[in-house]
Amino acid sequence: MVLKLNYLLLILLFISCSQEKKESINTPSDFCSKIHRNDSLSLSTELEPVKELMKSKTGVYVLEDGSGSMVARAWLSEYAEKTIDIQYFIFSTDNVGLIACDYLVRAADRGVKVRILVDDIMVDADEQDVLALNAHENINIKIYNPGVNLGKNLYSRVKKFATDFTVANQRMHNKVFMVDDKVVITGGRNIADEYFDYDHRYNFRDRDVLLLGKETKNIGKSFNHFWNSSLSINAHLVIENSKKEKTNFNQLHEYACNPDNFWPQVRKRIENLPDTFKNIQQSGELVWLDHVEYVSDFPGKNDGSEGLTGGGKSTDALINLVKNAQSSIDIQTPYLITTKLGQTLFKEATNRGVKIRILTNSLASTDNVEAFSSYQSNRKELLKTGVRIFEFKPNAAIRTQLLTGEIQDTLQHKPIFGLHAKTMVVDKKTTVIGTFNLDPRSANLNTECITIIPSRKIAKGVLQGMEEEFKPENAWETTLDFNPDNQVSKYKRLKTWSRKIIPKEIL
């Protein structure tokens, strides 16, 4: 029991990435009055030129920068006509989270049905805020696998881990933003400042993909599978002593209207998105494909009969891609914890002549010293398989290109950048973008989703960015004779060493 309690506390420590909650600020009403939706626009009219293509093909566009990914979500929320379905591991009520909530409320006010499914362990919001949002007649919030965060006291949370350790560790890591069953954004980003380059101290280099048309039907089926799962419980049933009472959202609207919280120049970019979309289409950057495959694990991942192992559909799909690689595998993963199975797969590939490069976080850039500690213990074994390893620099030169322009104009410093993209390119022709980290937690415990894109054009574009990040100004190459661990303080190195007690299976 004591050992499990220690593990619980360490788990909560390493996966926590909460943000300070911003205070609502009263806003001049004249500013709010100038912000309005263009009623002459709709998602259907903007998609009309590609309507026929969407019936038989899937349109693919990679969202590399956080600001662009945020703008796309905002515009889609503003012009959704029927439904918005959201599935996330983390949903924080920081600046980006509050503005996202405002867009969802205003969509719901127009009659759009909004469903939000979020994992219990990483709901970074006050319980009353969750209930207030859930009280809207057109918004329904469900909590996945509750019992470790919302509506429970510390004793109940500890008991959950102590008596049902495997189930308590099975989290939902899927990330999906779907509008009108027509357009989907999926990939590495959660809903919080640091995933959209808006945090003042630490941001993630991440990647999403926007999908239109054919494959969105399968994504919708997956979402409904999770939504209807017995593991997904309505928020007002999870939070004790709660009632689903109506509320008004004036304070939320005022916060979002305040130009100090949501810069007018960003709103202008959202307003101009239809023109941007037309330019993307005309440039050929929106690629239409006959076969795009969205792979998602089932709720619960596995039945727990094999303890903390068991795998899932996403794990099997990735193993199959590695086994069939012929010439090259290029990977970005924030956490790199390999088991004997993974090391054997990579060794077999390099023996076939496959060149493998992996970019992961350095100790200086990581937000998760627990995961890094386990990677550090197996780093030499992985290098001996013939894999080349690169570790992301916290002051990578590329952050100047990626960081939101508006925030660069307001800061006297550049925030630290850490890697969060989960991407694999195989043989320069197949790209995988998703939520899967190369670690046992993604392989066996968390439900994950990946999009497999068989396109040389998409692969070329993604690899162009990856090649930049492999360069010395953005990453160190780690070898058997060199690693950059000494680039951090002795305290952080000691902290990392002390985490080696945590079993690899839960990292």
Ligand SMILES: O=P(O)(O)OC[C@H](O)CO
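The structure displayed is predicted, hence computed values, not measured ones. Basically, rigid core = biggest C-alpha set you can superpose within 1.5 Å across the two forms. Numbering follows the first chain given and starts at 1. Compared with the form predicted in complex with the ligand:
Core-superposed comparison between these two forms: the CA of W263 exceeds or equals a 2 Å shift.
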The other form holds:
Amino acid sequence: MVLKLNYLLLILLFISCSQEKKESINTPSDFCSKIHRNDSLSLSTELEPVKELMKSKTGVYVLEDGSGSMVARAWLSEYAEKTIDIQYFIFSTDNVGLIACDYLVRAADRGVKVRILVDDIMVDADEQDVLALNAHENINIKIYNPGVNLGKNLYSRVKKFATDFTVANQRMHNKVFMVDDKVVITGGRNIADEYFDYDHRYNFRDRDVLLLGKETKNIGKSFNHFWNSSLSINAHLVIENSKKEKTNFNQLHEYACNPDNFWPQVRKRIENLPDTFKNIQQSGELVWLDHVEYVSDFPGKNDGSEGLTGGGKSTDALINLVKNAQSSIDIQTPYLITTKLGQTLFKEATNRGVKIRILTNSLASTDNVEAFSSYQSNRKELLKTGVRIFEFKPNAAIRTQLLTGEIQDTLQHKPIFGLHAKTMVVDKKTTVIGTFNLDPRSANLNTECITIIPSRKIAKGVLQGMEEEFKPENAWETTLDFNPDNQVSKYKRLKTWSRKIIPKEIL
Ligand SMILES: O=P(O)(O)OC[C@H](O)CO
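Next, give the form predicted in complex with the ligand, keeping in mind that what was shown is the form predicted on its own.
Below is the whole assembly, all chains and molecules, this chain first.
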């Protein structure tokens, strides 16, 4: 609870920091100096050994664990020299979100231009916090497809859905963290506690990929396309009656300097931030490839002329990979809602001998009963295509290896571990890491981005983790005769059943 209370306190202080100086949070200044950047380093100097390689190839390094993925973002923010461009479906002002904001503000203070593009629907930040950040001369925040949340009252939100249903449903689900136009982290993680092991009740098993060099140019182009889209509106225009105020970020800095707000393991890694890239190189897991392909849908994705269908670039790319698979397809997806199109594709693949395994959430591990309810209704049809389905256990044994250890040592109870990775490995040689959930919303409504990585070495590493997670200590195999739905309370089952009324096209 300490972390949660701290961030609530911080939000209150952060809002009022322009009015009155409050009593300072007890901050050991030596920790602050330990974790702040070493001024003699920069991203260019760090990347000097691979500078030439980055011109013709893309470096690929898979970020499996939450703390590793968090530390990689911290390293990039701390040593950025020119720009930080970030694009997220969710950017919460919880513990992780506030620490991320501190890194961004400190980068902006030293002249780095920061652009933040976030989808409107899940913004849960206080409007004044958004404006305070946006008021920084080097920070610019845009809201994608506004009108359903930020700056709107309940009446306006309901009206938007009632009168403009298709547009209101078109969300930006991309997740990109790009620094100096040359290093990118993209994949399943949003910016919030549960993606980095900081939630005390529920955390996600997720996966990102770090990309360096060649293909990041295309990611930059895609970011600019979104940023300049008419759907992306400056936060000051979205939040009505707002005034641009000069803001003091001292309380935010103090919060992020407080060692109580980091797990001890993460503190250690943050203290060793300058070694981040050296460690990645020495791991032997950084692979340099000629052809890595980043595929992103266009802003708006489809014009609504086909109602709630219509597909998009990322959908086409995935269909193409499934159609060309020759021996195996292994998938991890938190939500698994298939339509006739998807079932036919899988059936055609299994008919030509392709072995397909999918790991998704069980009712006990899911955070989304609506999505589970729809999956439940189609589960048998999907199984009949010859696909094997595994459902993640909420207490999967793998969490002892993947979750930041401290969370398990200090709490009386173990937080639930849900699946959030969106990954596919085809024929043990092509890996897709991205934001795409196997559901109609990702296929037709949300803009999604995926990275297609043709490398046996990367596929082998990712499959090693997947194989582990298919095992009985981590997942139930569901069949035509067995499913683990009864592992949850009657109440959760009833709740799931009551969601059957929701059309699957919007899930
Ligand atoms: O958890 P995310 O980021 O995959 O988002 C899930 C929502 O269903 C997307 O619309």
